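Only one chain comes next, encoded as structure tokens, the form predicted alone.
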Amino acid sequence: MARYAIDYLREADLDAVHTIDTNSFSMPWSIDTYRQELRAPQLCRYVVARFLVADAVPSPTPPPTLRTRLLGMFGQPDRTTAPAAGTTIGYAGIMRTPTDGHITTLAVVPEHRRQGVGELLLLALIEQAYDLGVRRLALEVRATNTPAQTLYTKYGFVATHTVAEYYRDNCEAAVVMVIADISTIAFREQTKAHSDALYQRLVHKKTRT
């Protein structure tokens, strides 16, 4: 029975992540770039989504907190344990800057898109933002990437402005999206509601297969 797990990006994942990066973006990062950022966990956090096979069906009732929900079903990252066995199907990263937590990248392999994996990765980045001690989240997204913009809007990102000719490959504009404060009760409640819904969606999908 299939399920997903979220894990920290490790050196052993770099080849798989680079392949996803190359197939997802016209300007992929080098493996050395990821390797350098892995050496600065106080500033940069990267997570991967793995596709696993499990014998047990998770409970349809989610645990009470986002962190334990990720731990119980999705595998909240833990640096002290061995990496989860499974196929790396997505990754995402966040960097702490002087003003915010900047989401630098998020990608999922085509065959697992629109399955909730990107949303799982975004939830993991929100957890990492809390761990990094940031309150404001920001990102850039291509003006034509409406699916990504829809996901970010769902979680409370607001488009603040566009940057013309931001992407060097085709001079496309970037939309800058921001969450002003992830520490508010309203944001935490909204995130919990979305996480509950995603949990139920994935459990329902698995119990039918």
Ligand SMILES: CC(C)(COP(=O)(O)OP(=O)(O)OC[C@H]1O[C@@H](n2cnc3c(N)ncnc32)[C@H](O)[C@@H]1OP(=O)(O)O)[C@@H](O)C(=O)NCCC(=O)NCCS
Contents of the next structure:
Amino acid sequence: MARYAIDYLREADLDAVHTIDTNSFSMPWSIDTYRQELRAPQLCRYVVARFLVADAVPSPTPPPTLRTRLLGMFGQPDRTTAPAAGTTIGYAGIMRTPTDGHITTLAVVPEHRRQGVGELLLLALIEQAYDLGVRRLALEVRATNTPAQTLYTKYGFVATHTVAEYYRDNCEAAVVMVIADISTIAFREQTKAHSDALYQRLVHKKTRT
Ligand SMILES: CC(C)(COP(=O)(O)OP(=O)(O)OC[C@H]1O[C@@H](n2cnc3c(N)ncnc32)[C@H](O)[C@@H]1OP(=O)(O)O)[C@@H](O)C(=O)NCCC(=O)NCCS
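We have the form predicted alone; now please give the form predicted together with the named molecule.
Then the entire complex follows, led off by the chain already shown.
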């Protein structure tokens, strides 16, 4: 069993997600907002990361594709099965718009940050983006949010412009970041390389150089 599992966000996760949301963002969403998003799976996909008590028993070789890896090694995001056991420690969402897949949220509890969980959630969103049939990914991030911008840049997002006074609470600017086309071979290869490295880190617990 892997140490972390990815699962679809379920009704039972909403209290935990709301707590993470409240602790991570100055303008958290209401639980009802998440509930509404859950009612439109053709447009919105939400995933959670769970921390499993039991430690990993790694497979000798990583599964061949990112999809099978996320499904098989990092948990099984399947709405028809029982939720993966464990504590909900992160969540992320994507919405299909007429022009792109818009990453709406991504957060990890402070105690589990810098372990690769943010990457795991982003990889799961990229899988959901393929499933939703989008090619372009976009998001807004606070201008001062260096950790998130660094994560997105690592995965190929490029800052295109800023929107002044985007955030109502403190009038902070948003940086708009985009991946123009996730269907390219180059993007798929880069994502697979990140996934391979994350696999080594999470499952085999290899330290990074
Ligand atoms: C942004 C966030 C989700 C990252 O989650 P995480 O689990 O800590 O991220 P990971 O451990 O997977 O890190 C992946 C990469 O992100 C970048 N990164 C993450 N935290 C970072 C930090 N504090 N400083 C610099 N880079 C950071 C690095 O590139 C890192 O890769 P590396 O480990 O090879 O250096 C987390 O900091 C968080 O929940 N922040 C509060 C909510 C938020 O701001 N969400 C984004 C909204 S747009």
